[in-house]
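As structure tokens, one chain now follows by itself in the form predicted on its own.
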Amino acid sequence: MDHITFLVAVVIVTALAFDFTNGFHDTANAMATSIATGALKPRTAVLIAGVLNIVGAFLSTEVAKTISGGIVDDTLVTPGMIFAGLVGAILWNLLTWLVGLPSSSSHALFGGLIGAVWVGAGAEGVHFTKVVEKVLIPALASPLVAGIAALIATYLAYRLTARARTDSVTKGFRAGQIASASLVSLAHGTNDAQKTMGIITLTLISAGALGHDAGPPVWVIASAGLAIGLGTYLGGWRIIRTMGKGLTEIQSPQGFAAETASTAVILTSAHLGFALSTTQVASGSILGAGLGRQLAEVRWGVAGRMVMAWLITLPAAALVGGVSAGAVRYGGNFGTVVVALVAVAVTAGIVLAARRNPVGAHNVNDTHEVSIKPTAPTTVGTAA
């Protein structure tokens, strides 16, 4: 424990704070369609997702090893750089949550870390070949693969049940959604909790508490799983609304197809060590499911804003991470304190802005739009 300095402890706490934001930011990936179709009640859905995220965290550590010793040179990384990268990731997560955009928490983390290490250690500190192989290529391929799989599955689901009674089909697929959404939650814990495990492991390696190429200790796995599980349970209702209602009006066969496609892609990539974005996979699946049903409306404006967010997530988080790393590098402890205080102030501002027009379990399905400005009350009494 001699290697656990105050700065290392701060970095570990900050990493778990990111894991928490990752949880509520990505709850929609597993449960948005089940909530939208009525397969699960909102509170029940996030409880199931939270528990299964914790279980999933213990299933694999391949992605954690990719982060701790793959995309950056762990011999050049310092705890200060990791802290700066986490700040960039957390602020981007909160900003996109505020506007209801399902951007990638994974790419926010990678971007913040890459920017911080680049500024703190130079370009040689970043393994750009690994970034392309393990991050960028999966980012391009995974939503396409998931979307095509969901499109085919949706088409087959409607074809095979064309002569069945509509109420029987709906009831059957809603039951199936409980299982498929649970699998997505399990896969999310397997994939996303590992990213925080990798960050904490990288911090311990940089501080000399672990050897190079070491895997995450059990306490790291457990704490990362609990943090993402708690965040998931609180529910990122603003993003759940966008995913469940904003892209397309989802019916139960589409929800089942989208969740099954997402599970297959996420678990396969986790086994191979690809640190992909579960948000992009889930969004691609929902779009594919929307296209797979005849006469279904796909809101391409919302999809376009999502894709734009995907494109700027990594460089935006890298910019914040790089600026933060510069402050930490040249300002020492004072610079670290300044970065932390600024991050807390921005976080407080975002939370207060969200409270002007809150979205929760009580009104998540009322509309497909997420707005920061308060909406005028209506005679119906619905909230936005």
Partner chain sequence: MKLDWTALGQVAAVSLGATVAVVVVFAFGVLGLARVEGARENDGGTHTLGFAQAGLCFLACAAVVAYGIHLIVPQFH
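Can you swap the form predicted on its own for the form predicted in complex with its partner chain?
Single chain only below; no partners, no other molecules.
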């Protein structure tokens, strides 16, 4: 293993760290509505999601052949740039988790890479038309389609079951939610664990540790699957609360409709080769489901903040990625160590800030707000 330089080792560790944040940032996509409606207990939900993520990682054999799907010039990408891009993505994922905003992990990764390549290799290394085609258009279209589908489906579900016994209806749709949420988790595992595997594999190839066109070694598949699965099991409870409670109050027919819409959009677009953000699809579905039920309150303030987060995810991660790439480019190994240490310090700071007002399996459904300020413990919390 004498091909594994210090930098390559750092890239691998950072890629796995990103995979981990990807997991806990995106648990909400599959499980938020099931947890909110009580279809699954919070701990059970994250366990199912975690296991299915690992299963998905092992199932998928078509590991990403490019790091970025063509949005940056992959021939110009060095391990240092990948490291810088990953740092940008990780820090943005953590920051949005702290404030409980569901933003796209894929966009954070793309953004980090764009920033790193821009600084490391110049603006010509970034394919801006590809950015519009692969990131911007799906980001606009997919939540809209998912939202409309969930809206119509929710409306029809309530119309059809209006005169039936409420408890039977609630129970039936809760059972259905378990299946629909599991499908989202499985699809997520095959897509997102793959990205990390692709990054590690391509880094190893560029370092000469693997031959060209080599597939990922088993340890890469296993560690990437485990990292995303563990992250998912840890659960990004702050984001789960926003998606399950913050956007709108979800009932089980809405949850089922939303998850079905998410699954349908994710699977059809993957089949036709569109890259999209699971997070944005799931958020769109939940908003649609909120609008489809009469008298359901949609908190447009929360939705607005979420959309703002979507808009600044890519540029913000690009900024961090760019700064890191500058440090790596001009500072060499020393610069890399400095960037890594700063990233660890910021991570510790964010985790400590989250501790002040922790959200976990025990209180995820108690309220709909995620706050950083410590609050006095309340006794009114009712678990749904």
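Remember, it's a predicted structure, so these values are computed and weren't measured experimentally. Think of the rigid core as the biggest set of C-alphas that the two forms share within 1.5 Å after superposition. Numbering follows the first chain given and starts at 1.
Cα of residue 314 displaced 2 Å or more between these two forms, core superposed? No; that C-alpha moves by less than 2 Å between these two forms.
Hey, does residue 98 budge by 2 Å or more at the Cα between these two forms once the core is superposed? Residue 98 C-alpha, core-superposed: shift of less than 2 Å.
After the core is matched up, is the C-alpha of residue 114 off by 2 Å or more between these two forms? No; residue 114 is a residue whose C-alpha shifts by less than 2 Å between these two forms when the cores are overlaid.
Once the rigid core is superposed, tell me how far the Cα of residue 222 moves between these two forms, in Å to one decimal. Value for residue 222 between these two forms: 3.3 Å of C-alpha shift.
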